[in-house]
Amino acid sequence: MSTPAANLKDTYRHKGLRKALLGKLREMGIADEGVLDAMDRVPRHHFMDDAFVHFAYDNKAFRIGAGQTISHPFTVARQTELLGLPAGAKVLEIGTGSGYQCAVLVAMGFKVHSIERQKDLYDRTTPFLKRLGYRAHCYYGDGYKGKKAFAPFDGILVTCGAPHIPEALLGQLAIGGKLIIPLDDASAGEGKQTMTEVCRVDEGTFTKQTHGTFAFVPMLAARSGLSG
C-alpha cells in the first residue's frame, strides 16, 4: 500500500508547478479565486506516495491504496467551488481518502467534519493532517450515515461515485446548503458519473442541478456496522 511523500519540503520547483497547474484550472473553467488560492497553499504532493510526486502536479488521479484515489485536481477544484460557501461554513466531506480534499476544505476556513470508511486510510490520514496542521475531525464511519450528531451542514461533499443519493445525508443538509455528489449515470459511461448538486430550499423541498461528468471510485455500499 501507498503511504504519503516521507519528505514534507516544499520547494520552489513545487510551487513552480503547483503554479502551472492552477493556471491551467482556470483555463478549464475554475473561476473561484478562493479555491485557487487554497490549493495553492496545499502542497499535492505531501498526499502522494514518493514514486509519483513527480506527477503530483498533474491533473490525474493517482491509487493511494484501498482500491482508492486522490482525485484529479480539477475535480477537486470543481466539486469545492460548487459549495459556493464562506469561510467558517460547516462542512461534510464523505471519504477522506489521502485527505487533500479535505485539506483544501480546512485551507478555505471551513469547519470540516470527514469520514472514512476504509480503516487503514482513517488511521493513515488521520494523524498524517494532525502533522501537517490541517485540523479537522476525522471519523471512522459510513458515508451512507452521514454524521447526525453534528448536523446540520451547510455543505456536503461526497468524494466517491454513488449509486443514488443517501436519504441520511439530505436530512442532515442545512436550509440553503448544499450537497455535491457524482451519481451512478448509465449514458455517461462505464464507471462514470454526473456530478449532482443538490440545494435544500426548506425543510421538504431541494433542488437538483448537473455539472458534467466525471469519474470516480465508488462509494462501497452501506454497512451497518460502522458508526455513523
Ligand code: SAH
Given for the second form:
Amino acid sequence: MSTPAANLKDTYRHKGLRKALLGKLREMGIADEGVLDAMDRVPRHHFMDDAFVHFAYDNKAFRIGAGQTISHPFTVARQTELLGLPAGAKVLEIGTGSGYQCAVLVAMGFKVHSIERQKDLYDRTTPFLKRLGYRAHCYYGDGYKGKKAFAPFDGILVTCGAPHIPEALLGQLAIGGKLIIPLDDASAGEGKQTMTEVCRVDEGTFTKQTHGTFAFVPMLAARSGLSG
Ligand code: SAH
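Form predicted in complex with this ligand structure, per the form predicted on its own context:
The complete assembly is shown below, putting the previous chain first.
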C-alpha cells in the first residue's frame, strides 16, 4: 500500500510547478481566485506517495492505496468552486481519501467535517492532516448517512461516484445549502458520472443543475454497523 509523502519539503521547484498547474486550471475554466489561491497554498505532493511526487502537479489522478485515488486537480478545483461558499461555512466531505481535497477545503477557511469508509485510509489520513496543520474533523463512517450530529451543512461535497442521491444528505443541507455530487450516468459512459449540484431552496424544495462529465472511484455500498 502506498504511504503519504515522507519528505514534507515544499521547494521552489514544487512552488513553480504549482503555479504552472494553476495556469492550466485557469485555462480549463476555473475562475474563482479564492479556490486557485487555496490550491496554491496546499502542496499536493505531500499527499502522494514519494514515488509519484514528480508528477504531483500534472493534472492527473493517482492511486493512494486501498484501490482509491487522489482526484484530478481540475476536479478538486471545480467541485470546490461549485460550492461557492464564503470562509466560515460548514462543509461535509464524503470520501477523505488522501486528505488533499479536505486540505483545500480547510485552506478555503471552511469548517470541515470529512467521512471515510475505509478504515486503513481513515487511520492513515487523520493523523497526517493533523501533522500538516490542517484542522478538520475526520470520521470513520458511512457517507450515505452523512453526519447528523453536526448538520445542517452549508455545503456537502461527495468525492466518489454515487449511484443515487443519498436521502440523508439532502436532509442535512442547510436552507440555501448545496450538495455537489458526481452521479453515475450510463449515458456518460461506463464508470463516468455527471457532476450534479442540488440546492435546498426551502425545507422541502430542491433544485438540480448539472456540470459535465467526470470519472470517480465508486461510492462504496452502505455498510450496516457504521454510524452516521
Ligand atoms: N477526496 C479524496 C478523494 C478520494 S477517492 C482525495 O482528495 O484524495 C474517494 C474516497 O471515497 C475513497 O477514499 C473511498 O474510500 C471513499 N468512499 C467510498 N465510498 C464511501 C462511503 N460510502 N462513505 C465514505 N467514504 C467513501
